[in-house]
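Okay, so here's just one chain, in structure tokens, the form predicted alone.
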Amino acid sequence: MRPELGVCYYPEHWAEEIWAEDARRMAETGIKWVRIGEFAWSRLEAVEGVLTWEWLDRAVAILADAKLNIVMGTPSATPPKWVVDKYPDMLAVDIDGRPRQFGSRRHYCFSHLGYRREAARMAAAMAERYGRHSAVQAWQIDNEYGCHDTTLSYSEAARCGFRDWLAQKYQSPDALNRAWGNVFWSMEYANFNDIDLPNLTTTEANPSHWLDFRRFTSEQVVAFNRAQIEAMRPHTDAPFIHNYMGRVLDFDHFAVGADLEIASWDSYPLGALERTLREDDDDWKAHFARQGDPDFQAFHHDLYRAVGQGRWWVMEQQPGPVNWAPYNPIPLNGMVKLWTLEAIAHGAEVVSYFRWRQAPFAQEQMHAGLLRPDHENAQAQIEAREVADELAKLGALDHKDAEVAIVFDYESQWAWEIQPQGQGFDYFRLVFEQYRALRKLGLNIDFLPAQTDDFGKRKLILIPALMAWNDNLRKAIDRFDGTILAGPRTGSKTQNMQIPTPLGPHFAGAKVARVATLRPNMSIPLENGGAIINWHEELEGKDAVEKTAEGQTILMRDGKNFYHFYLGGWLDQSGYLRILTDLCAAQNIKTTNMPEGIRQRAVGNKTLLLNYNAFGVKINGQKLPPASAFWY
């Protein structure tokens, strides 16, 4: 695979006289792909049924003349006002019962069938027009599902759809009542039409009710995405893509990805540092304020590589300060290049920058681009050109499965949002902290969906906080001869989100008798170093491998299968590093203790060494300047 660069472009934002010059400069920068069209509905169809293609035809022709490949976006994330007037009940409703309004973007409810048909109609019209154009080499469906908290909607369309979904799943109210345990608090239903959405209740709604609503909502995203693809398939052979986001977990990306050829995501390291990671750690944020967290981007590269079954892009790479985070610093010189090379080392086919030129108007005018608003090159353009030169010398990269993988489960994310049991428990954070420890050990990491039935030739599998077992995953475990580390909370619920009998986890001979959640200023030391934080389980069973300083079992090994381990707690980094080092050594997996802010990614016979620090570091005989990446 020979990776390439791309950029997001909005010809409708600029005078047509500069389009050709823009295309020429893109090509000179080393850009090969250009994404257009995903927000242009009002310019394509200002009045219902009156389609105005001519301007987009000319833009496509200009980009094609410059030998640029085009990713054409469907514009369903920004329905024009006439669409909202046609379907006034298409607007999503928030958890407090307030409808969203027109005047921004993503103002629709996934469950609204009328809007779903409208979006599919527009997508089909675009595919009919451009589906066989030689320059249109890929399609992006919609834009950033879930952005702005728009996956969950409590509209009348969602209410009606949810009732129908429940009727199809359970067939009878009695079956639903048993599955949900509705005898509790006299919540039993006599008719599916009596069931409301789980918001606006006096206190918490039944967690089984919530979980089914989350499943239903995720399936609406899948259906919305699929409707456009099915409408477009007859008119194009180009691959379909969606651009997911960082730490947006409201729907199952694996399920959406099953209808797509390529996964992509939008990588904003500095904005993510401020909004989604270590919210209470100001020192950490200050240290990496101009570089981003050393593991957040890599985590999503690896996750979306799994979602795309090996094919994935970065559709939007941060090029400079953004406009939407609490604080928006300028990246250190070199970071745009580092972020790009890191994505490529993780298998990205294309890294596309957002955007070509900074907009001088509207909501994103403070969001940097490769060009400044005055058309001058920004620092990111200089670094993109450097990456293009480096890629020309680098050649093809050989990507292979990692020796270590983490099982990732969206339903477990929803389940532990619904019933965290303590403020400190967050599924994403737990998985991320285990991923961070593996990265600190210098390892490549893969992700696998919870429905996988085969772990391949990997040697170590981590299964953190899996709500409930499924038959496929059990098959994968049965045929695997490597090491498996499960827990905490794994197997602690049934598929209906009830406590199983006998008690879980049903793995490694362990039984969880009681659980405790710990305050942020509390921890439980381990006898050999490290500590339990956030979540602690009292385990029953015979084969203890690790205990707390007070003698309580925290890590157990199966008495029959010595490669199955259960960890009954959330550990700090020192605890994870020590235990994971031992598990890797038992499988002959080579580990390297990486200094703070230094990471690596092996690709075939090459390794990319990355310095996320704002200061230089000497490692492996190489002096790494601040904010730099080096192949060896």
Given for the second form:
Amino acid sequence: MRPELGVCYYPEHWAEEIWAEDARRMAETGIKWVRIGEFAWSRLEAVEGVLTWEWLDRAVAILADAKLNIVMGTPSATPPKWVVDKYPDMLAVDIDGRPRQFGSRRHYCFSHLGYRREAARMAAAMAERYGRHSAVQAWQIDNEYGCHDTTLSYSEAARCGFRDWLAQKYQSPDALNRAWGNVFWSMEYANFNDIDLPNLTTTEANPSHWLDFRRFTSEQVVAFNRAQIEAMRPHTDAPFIHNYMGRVLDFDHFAVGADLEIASWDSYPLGALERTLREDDDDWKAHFARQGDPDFQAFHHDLYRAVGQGRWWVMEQQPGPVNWAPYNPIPLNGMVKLWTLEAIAHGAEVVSYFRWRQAPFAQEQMHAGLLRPDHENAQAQIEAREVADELAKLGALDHKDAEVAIVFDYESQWAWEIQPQGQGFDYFRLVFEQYRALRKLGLNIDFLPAQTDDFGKRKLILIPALMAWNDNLRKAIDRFDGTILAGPRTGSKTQNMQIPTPLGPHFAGAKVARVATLRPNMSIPLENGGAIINWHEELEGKDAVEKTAEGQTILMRDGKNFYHFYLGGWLDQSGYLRILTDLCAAQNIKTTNMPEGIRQRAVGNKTLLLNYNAFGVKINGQKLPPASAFWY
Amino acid sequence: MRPELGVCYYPEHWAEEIWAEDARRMAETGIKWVRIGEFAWSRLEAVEGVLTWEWLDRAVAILADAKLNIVMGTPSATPPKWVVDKYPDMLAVDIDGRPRQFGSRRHYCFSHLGYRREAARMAAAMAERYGRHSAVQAWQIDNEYGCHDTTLSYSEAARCGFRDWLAQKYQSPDALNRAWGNVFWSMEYANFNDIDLPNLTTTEANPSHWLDFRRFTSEQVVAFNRAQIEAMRPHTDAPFIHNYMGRVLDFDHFAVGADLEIASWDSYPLGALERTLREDDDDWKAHFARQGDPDFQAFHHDLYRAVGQGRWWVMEQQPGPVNWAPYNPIPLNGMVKLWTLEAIAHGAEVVSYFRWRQAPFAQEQMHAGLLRPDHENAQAQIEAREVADELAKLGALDHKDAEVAIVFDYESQWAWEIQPQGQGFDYFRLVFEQYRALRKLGLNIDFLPAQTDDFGKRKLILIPALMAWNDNLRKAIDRFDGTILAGPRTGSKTQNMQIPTPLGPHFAGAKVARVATLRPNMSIPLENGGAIINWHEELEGKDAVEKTAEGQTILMRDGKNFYHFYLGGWLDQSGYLRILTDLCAAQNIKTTNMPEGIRQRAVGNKTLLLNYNAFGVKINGQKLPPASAFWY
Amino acid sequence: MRPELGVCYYPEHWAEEIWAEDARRMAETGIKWVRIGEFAWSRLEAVEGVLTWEWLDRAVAILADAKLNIVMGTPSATPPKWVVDKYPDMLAVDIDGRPRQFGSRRHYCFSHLGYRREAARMAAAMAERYGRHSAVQAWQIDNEYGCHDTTLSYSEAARCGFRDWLAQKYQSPDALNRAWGNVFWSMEYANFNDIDLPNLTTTEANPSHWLDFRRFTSEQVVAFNRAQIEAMRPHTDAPFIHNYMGRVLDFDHFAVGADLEIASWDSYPLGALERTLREDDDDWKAHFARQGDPDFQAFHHDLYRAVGQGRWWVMEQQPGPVNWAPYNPIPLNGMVKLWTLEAIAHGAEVVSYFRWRQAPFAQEQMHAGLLRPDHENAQAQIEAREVADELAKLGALDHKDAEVAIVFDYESQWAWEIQPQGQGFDYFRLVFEQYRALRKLGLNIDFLPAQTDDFGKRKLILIPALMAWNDNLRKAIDRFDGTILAGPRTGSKTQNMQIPTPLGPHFAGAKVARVATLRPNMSIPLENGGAIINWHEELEGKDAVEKTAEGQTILMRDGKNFYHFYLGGWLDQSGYLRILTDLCAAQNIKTTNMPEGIRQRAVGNKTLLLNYNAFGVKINGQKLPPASAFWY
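Would you mind giving the form predicted together with a further copy of the same chain, to go alongside the form predicted alone above?
Below is the entire complex, every chain and molecule, led by the chain shown above.
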């Protein structure tokens, strides 16, 4: 596979006279792909039913003439005003019951069937017009599902849909009452139409009620996305893509991804550091303010490779300062190139910059592009050009499975959001900290969905905080002869989010007798170094591998299968590093202790070494300048 | 009085086959009392008017067979869905105007007369069924009034009720306008029906408006509680109890208690440390994270002894980790026993654990019980068994009045919530800090309501921050020849929450000329050690006992009655300890300086010594292990 | 001009028997002016159309007899209940869509035309009654526009008014769509009636949408104020005043001020320190807790002198502890006198204390007055009396323009609230920090509105963060031969809040290529001392005057006009002090380095030296006691 570059472009924002010049400069920059159209509904259909394709025809032609491939976006993320007037109840409703009004974007509820039809109709019209155009080589459905917290909606449409969904799932109110344990607090329902959404209750609603609402909501995203694909498929053979986001976890990306040929995501390392990774400390944020977290991009590259079943892009790559984070610094010179190469080392087919030229108006006027608003090249254009040259020399890259994989499960994220039990418990963060420890050991890492039934030839599988086991995963475990490390919280619930009897985890011979959550200023030291933070479990069972300094068992090994481990706590980095190093060694997985801010990713017979620091580092005798990446 | 143990049990949560086994194990654990029924409305009356007693008859019979006494709860805290459908406007409304929906519990407004009748009807039906059953030895009305901030409701029912209440109180709008000072800002009303609730005003509403709304609201709780008692009384002779909570101060517990035979409260030391005592520092929270604050339980034991006029229980005793605090650690081994014995030393007739077995479903599935969800004994069961053995040996305990008492006044809590004047001013906390200082001096302490007209044979009375004097209290003071220490803020308002002329406190010859509130990073040192924090008053008057380092009078003594003192500030602990030690010495009250985390409580001729620390302490030559209690 | 003292008085709050005594004591205190009437609507018109002047006639007569001048206030800030019942939709609506209810004050929406008429009718009636009374020497319109965040209202009245305003401004929806850039995200409108207010959108609304709504809102305040003046003018020749507040920036004070003869403001130094200057550090707040920020009062004195085109008062001067800040300490003895003299040194014609006597009832019962609620003199009365004596000796003061001026622009405040781009960017604070640096150099400072077309004989003009240039200001610059320092952000937008091409600032030969916002724990050191914080710009252009330690240009000088400077960053105090010292030296402006907490203000041939510290300071051989002011 030969990786290529792309860019996001909005011909409707610019005078038609400069389109050809823009196309020429894109080609000169080494760009092969151009995404267009995804916010242009008001220009394509200003009045209901009156479609105005001509300007877009001309834009497509100009790009095609410059030998650029086009990713055409369906515009359902920005329904024009007349659509909202037609369906006043299509607006999403926030958790406090307030409709989320027109005037920005993503002002629709995924459950609204009228809008779903309208969006599919428009998508079909675009596919009919451009689906066989030779330059249109891919489609993007909608834009950034979940952005601005828009997945969850507490609308009337959602309420009606949820009742139907529950009726289909449970068939009788009694079955639902049992599955949720509604006898508790006299919450029993006599009819499905008695059931409301779980927001605005006096105190917390039943966690099983919440979890079903989260599942229902996720399925609405899947259905909304699928409605467009089904309407478009007859008119095109080009692959379908969606551009996911970093740490947006409100819907099951594996489920949406099953309907798409390619996964992609929008990578904004600096914005993510400031806004998306809120929980970390200020010194660390200052250290990486102009580079981004050294593991956040890689994590999502690996996650979306799994979502795309191997095929994935970066659809939007940050090119300079953005407008939406609490603080918006300028990337260090070199970072745009580093981020691009890192994505490619993780297997991206295309890395596409957002956007071609900074817009001088509206909400994103302070968001950089490859070009400045005055049409001059910005720093990112120079770095993109350098990447294009490097890619030309690099040739095809050969990707294969990593030796280490982590099972990642969106439903577990929802379960522990609903029931953190202690403020410090966050599923994403727990997975991320295990991922970070593996990266600090220099390893390639894969992600696997919880429905995996085969771990392949991998050697080490991590299963942190999986809410409930499923048959597929049990099958994968049975087939597997490598090492598995599960816990904490793994297998602690049934599918209905009840506590099972016998108590979990039902793995490695362990039983969790009691659970403690710890204040941030408390930790429990381990006998051999490192400590437990946030979450601690009292374990019953025989085969202790690790103990706390006070002698409580914290890591157990199965008496029958010596490669099955259960870890009854959340460890700090030094604890994870020590234990993962040992587990890798036992499986002959080669680890390397990476210096601070240095990471690597192997691909084919090459390895990309990355310096995320603002200072140069000497490594293997090689001088690595600040903010640079280097193949060896 | 011979103290006993109890437990809270939900037969409706468990298969009927295990009820008898549960009863047998309760008896074996040494339990004498079982509370049942208080959340079971949907199982007793699934459809309006169709009452299903049979399952509860069988449960009662099984418990009775095991010689267990029953506390039967009325289920008004959890009205089923059909009740809400019958009275859609019965939902409480939050301060932002949003109805608090069905789907958890306590979703009713105390002012709604329709629901009040419905709850009384159901309570009467239960009393009719079980009121003469020999095993049913007590009744609990409702459950945890005020939990989830449900006392205050801004509903239409509250608005209508408030207008009537004001009309009865003031008789004419003019009288109300004068009492509130509505000429200020042209807030005058021409009719009682013009008056709205004080929420959602542009800026703060009139404090007198707020205070009357708080009084009205408190009286709704009294009326709601009384409606059930009046409906039940013809059918039973068993005593009535309510289970209050820690630091819930939204209604006047003395007024509710006047209709009940026994007071009780729900004691959750670890949850309270994390959630209810928010204002304290992180180091201290870490120190006591697995034990609870060493004074919080005692404070409420003493307070509810006063509310119950001597008769009180712990209705729910924390048995292990709970589910609802920001962090939920595991109690140190020994703490369940310590907490139980401490309650008994303070005079509890019954200490009842919540709950028998951890429920595997719904909102409280992470809340420990005496048994684990898999039916195994948890640590708390072992400690309960030990307490039962100890109680058997201990025999009857003889309680008498303490030498020291604090006047505690719910109305003052409301007044200073409405008008803190500085962020640091919190009535409960001020009282609690004076209480803590007395406890550190090894003293027994009583609480007295502000309507007390006789202090009995006590020697020292503290009257902190009482908003306004009343005739009864004046009478008690006149009759008393011990020491009284009042202030700060005591007597600073009239009953209408206006500033009196002459200025307060109208006590000890003092006059408060001006008031300052202090930032947390400011304090005013006293001449002889200790400092003023939060609140400082400039005093006029002659007989200064204490001054600040700069020479301002802070403690005054009455020129006529040398045992009347007024303290014009909030002191830090060292200030309180020094001054209270002196006042005790002058009254021949014996004080002992307790080491950190060590407390004591005398009862009859015994004293219980408690070690709240996580480490052992040697005291009076006796080694006191961590988390332990010891009679001497 | 001979400065005088005043006081705010509410005869309706007190028994008529004491009015004459009050008047006598006011005169004895040295007071010349008394403000009355501004909250008395419910006493003047308890029932619609029935006007009750008699009590006010008597109060006016009593004050006139004591030779006191009267400032009569129109009572539109506190419409009585019947007005709200007449116009239920006149209530302002908050950003969450909730009406702001009756029960305090300022419960009206500026856009509501019915209420606007009602307020003008009442104002006219007062003017008719008292407009020719010899004692009524001035009028105050309404009270504290904007207090309690009441400028912005999201009501139906505002929505309708905004649509009309946009239609008049843009004439066609297409013109509006272009001006706002609504093609972005398909936000285009086909009709003006499609446009909603910018609150409650899914994510941020278009900044141009917001800015127009802020302009519309500000114009509603102007129109509301003007409606009263126009109704009153036929009946009186006395000057009109409004009492503005500190750091209330929601409407254009210059525009309101253009309709008034005199500006005034309400100066609460301690409350402002605690509540209005939130962003500063705790140590600093403790240092000045009993004195106030040493620059906050002066800043507003100078600003409102500009708003009043030279004529200004302090209408409300804090006399002691207030009731509304998070903490309310007692001013150090001497501060009331210091604050009063400082205002006079800045040119105040009258300094009027709020209020005569502390009210014992309602919302402000804890707000001090010159008298205590028990009629005794408070400390402030003593200090006011001292000031009166000092003023008698001082004689007339002669004010002239300062050598240094800052351009202050309300519209820029709105623009950067809408688009801070980094959390640290606050327009007021940036201007305040530049002002503080100038004050630390001992300078007199003037403010100028952005529509100024002549800088007069001044020598140094600062233009920080002006959103967009205008023709008048361009003219002033062209006429000027002194030094101008602009930036950061100055000239970075068009009037429609779009980025101009060529890029700004269009000044001093500079071009801003890119912008970075910095975390609070990051800064960029300058080559010659000081550092950039919050905001940093990459500059293009030739003539660098200052560079960062890493060599990036930060201060540029025009190649053509060597006195035009552009500063591409927000500096810390040491950076500003250094650069401003140099710019002053080049213009022969004499600077003095003031010690901490010491400030000065020159007037005529005198200079007032102020010690804001709580400790004495020796300066120029002169001992300056704590909290004191001294003419030299």
